[in-house]
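Form predicted alone, single chain, as structure tokens, below.
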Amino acid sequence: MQNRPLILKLLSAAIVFGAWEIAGRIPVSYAFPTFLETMEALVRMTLDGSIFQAYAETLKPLVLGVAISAFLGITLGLWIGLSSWFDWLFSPIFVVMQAAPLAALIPILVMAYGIGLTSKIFVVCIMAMPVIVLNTSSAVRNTPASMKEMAHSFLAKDRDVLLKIILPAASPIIFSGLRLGISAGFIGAILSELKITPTGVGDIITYSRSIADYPSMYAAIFSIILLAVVFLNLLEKLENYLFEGNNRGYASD
């Protein structure tokens, strides 16, 4: 049944937003909206446009650090898994990176590069980045080494064997890679507006909280979940589409 996934995504969906409006009414907590007054505000702000001012501001870095991890991840990532000295040295970095707390670099980054953007592309570099690498050169190094043996017996050269060969093996996962470092990088365009100046939707959040407005706090945060999932499976529908050889299915198939 090919609405199968359609619908078991909006059952999901209706049972988790029926728990938030059960929960909202109990109430589980003075500062815990219903979802309704969450959509109302979330209606009224996208009314009035403040919502939009608000990602006009944060897509700014959003966009320009998802921009530089994925070439610079993919580049690095080519290198690392083409060759064992790249990976010695600069894996275990990126290792550390993934597994690091690295919102506590956020004062280091202050620190160096000010409170401007320049710090909050720096977080959403480290956020997406380390993804980006790791898959990138794990796709390359799980190259089918038949295949390239192939190729070179039949005299192709470097270049040749990695354009022709190792890239398309590789796409699929690398794409993956790319998608879940433009989610990490979602978490850390929200968390450098928190962390180091409140801009654009991490205003909205910071602003809200501090006078209480908790419909409005949520509903920015449930905005920038909407954006991410939006945005995600347009990905994945794409990533679907250009490797339909490849599908290897989804959590959410």
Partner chain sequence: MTVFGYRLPAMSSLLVWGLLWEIIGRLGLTFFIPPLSEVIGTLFEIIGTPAFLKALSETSYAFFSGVTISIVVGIPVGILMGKSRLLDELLLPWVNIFLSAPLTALVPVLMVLFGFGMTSIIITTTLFAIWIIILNARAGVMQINRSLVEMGRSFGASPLDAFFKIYLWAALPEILGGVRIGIIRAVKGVIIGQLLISIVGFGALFELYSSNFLMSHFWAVLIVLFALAFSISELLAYLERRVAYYAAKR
Given for the second form:
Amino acid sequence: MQNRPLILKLLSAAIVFGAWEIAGRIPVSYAFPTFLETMEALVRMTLDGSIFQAYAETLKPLVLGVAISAFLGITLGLWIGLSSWFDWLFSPIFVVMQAAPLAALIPILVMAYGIGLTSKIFVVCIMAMPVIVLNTSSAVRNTPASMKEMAHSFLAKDRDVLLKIILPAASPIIFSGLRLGISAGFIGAILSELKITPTGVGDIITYSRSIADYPSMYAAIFSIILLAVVFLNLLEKLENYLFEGNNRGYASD
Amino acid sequence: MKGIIVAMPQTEATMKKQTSAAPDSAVSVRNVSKNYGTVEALKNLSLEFPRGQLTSLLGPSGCGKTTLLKIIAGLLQPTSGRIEVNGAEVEGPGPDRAFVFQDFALLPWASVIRNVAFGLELRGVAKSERESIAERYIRDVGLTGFEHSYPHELSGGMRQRVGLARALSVDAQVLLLDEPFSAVDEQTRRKFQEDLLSLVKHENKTFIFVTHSIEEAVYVSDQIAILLPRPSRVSEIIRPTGFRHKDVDSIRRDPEYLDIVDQIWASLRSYVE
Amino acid sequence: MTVFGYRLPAMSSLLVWGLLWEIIGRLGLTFFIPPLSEVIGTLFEIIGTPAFLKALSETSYAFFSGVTISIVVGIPVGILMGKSRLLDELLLPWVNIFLSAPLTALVPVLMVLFGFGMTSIIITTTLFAIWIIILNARAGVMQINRSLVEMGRSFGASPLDAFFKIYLWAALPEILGGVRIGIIRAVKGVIIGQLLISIVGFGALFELYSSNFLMSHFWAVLIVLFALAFSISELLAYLERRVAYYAAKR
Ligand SMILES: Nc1ncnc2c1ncn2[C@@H]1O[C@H](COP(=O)(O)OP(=O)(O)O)[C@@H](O)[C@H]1O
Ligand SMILES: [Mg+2]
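Following the display of the form predicted alone, present the structure of the form predicted together with the partner chain.
Every chain and every other molecule in the complex is listed next, the one we just looked at coming first.
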């Protein structure tokens, strides 16, 4: 049976969605719509275009926040990895940030920057940045010494060592740091829409909950999870494709 | 039992010669075949393992040595055919056989003494008893003083001594060794081979020893079964008897030893690309 | 980092940042950043207050419940997945999905299903922690050296003995690694849950302080939280290193 993995995946999906449907029909709770009702709501929102409008809103802070985090995070990570002074100065902050529940900063961000886009971008940034910085810096620090020595023995300049040895050697781990950062960014983007002001998908969720339109609420949640999972999986595929053969590892999670 | 044989090495040597025509088998392999999917690892293989002797399975890698050994151990089921140990059919692992692993298979979280006693621990032997048995075998394999060390603190050779002591401590009649010295450096390996010879002499056990080294096989074996692949079969059985009673240092210079090594190489060389 | 041949301790730069914080606070550049000394003063003031202790105990309760559920359920499920191919193929896609899904989106569902209370927060915490624990336990079991398994069989280990004396220990480094990451995620989960369901624990406290503009109170609580989270993560990393000595030698 060559198709065994595929068949089992479909079977597994059928079991879960079937259980959802049955649980919705009993119903286990007045606030638990069936799978089919949810899909119906999703199709409806797709057809009238409201879901696309919502995503245009939701993705704005996400994309901007991730772009800023990627740029700042990689730059800072490179610096930290290259200079022991920067390492001493900045690493502790990001190590603490990595372990800390940064979501707790949201009330302060709201006080300082209001309830608009800026705060939301900030939320995405503080969630996404630490893992990007830490992965980049440790990848740079862990470039095999023999490769750097090889370059020096062929009289490479520092710039060449950075561009031709360190960056390529570090790129798989930097990339996976980006992926983990985007994953955390999704959490931040939705958190900020639910906590700060309801916009985009957060608005659909909050609004349909307030009018007890549970199928729409579940459909919105279903769609954002689907989007995040599909996107992150594609990134992982891309990563495997780009860096096939390189040894990879995560500096942190 | 052990004492008697130690006391009569001469008698034993002569006895071996006499019985070599129709040896009493500790282990019999009867028409065993083993397929992995479409790969025929073993095909209709039969072989006798004389009691109290060391038989080597020698052959190029991939010819099914490990497969045969694991079938004898009961770790693998043959596709067809049967294995008998002391006349009883093998259906799975049993207390009459003990395995020494190529990669040692020690518990990295357990001390040397616990590792050596582990086989007894699994049999439910009380702690004090199994540890005193383990201590004896730790001494026999020359690891006194390392009882409370951990595997990662030992060299490869010492780790294999732990594996050997563990197999000896359960007092099985048949010892199965899968390339036990291949992960060990050459000097340690030679010492091991000498120790193995004295084990065979002093312990009344049947040894089945897998190796891909011709010199090693000729040096330690009472009987060598040469396995060849495609199709896998026992191509030859050689009994180097002439120098077996000599002391360990002069074996490697014995003309018969050198002849046999050459003869085996001649028959194997065509299988080595 | 060495200065004049003297090695600076690893986290010592935090003192520099603390100093910077103090200076910015003293300069009164922004209302949102009171001087660190004031924050620390407030910290000692509020740390014994009933409101703080209530928040702390509610949070700890939710956190420990969530972590306990994740460990007690996650490790056996992971081990079973590592041992049974069928179970693995059925469950693995879902574990991976929940591992990368933005779980914050599920909190509103939990709120409508389980109410605005402790139950929802405990489930949120569990959802943050459990998937990585499952995945690591699975990986731990799958990497067990085959000859260790065969060793157990050849010496006649019973299934129970094999599990408790060999498999569990052989998979322990991975399992502990998963538990460590799971617990760090649980800390984040419990706070996110409380922020969204802001009538419990620190969520309620944050609400109170921020609506009254009690900045130094707010920062004081943040410092306590971050310090706790960091200590937990360091402690777990230390425990993990203690078994790591054999992780590479299996
Ligand atoms: N688990 C397995 N699955 C499929 N083929 C196997 C397996 N184990 C061994 N083989 C094949 O069986 C043959 C014999 O293997 P093995 O007994 O390990 O040989 P040896 O120990 O003599 O090197 C080889 O061709 C090998 O590729
Ligand atoms: Mg082999």
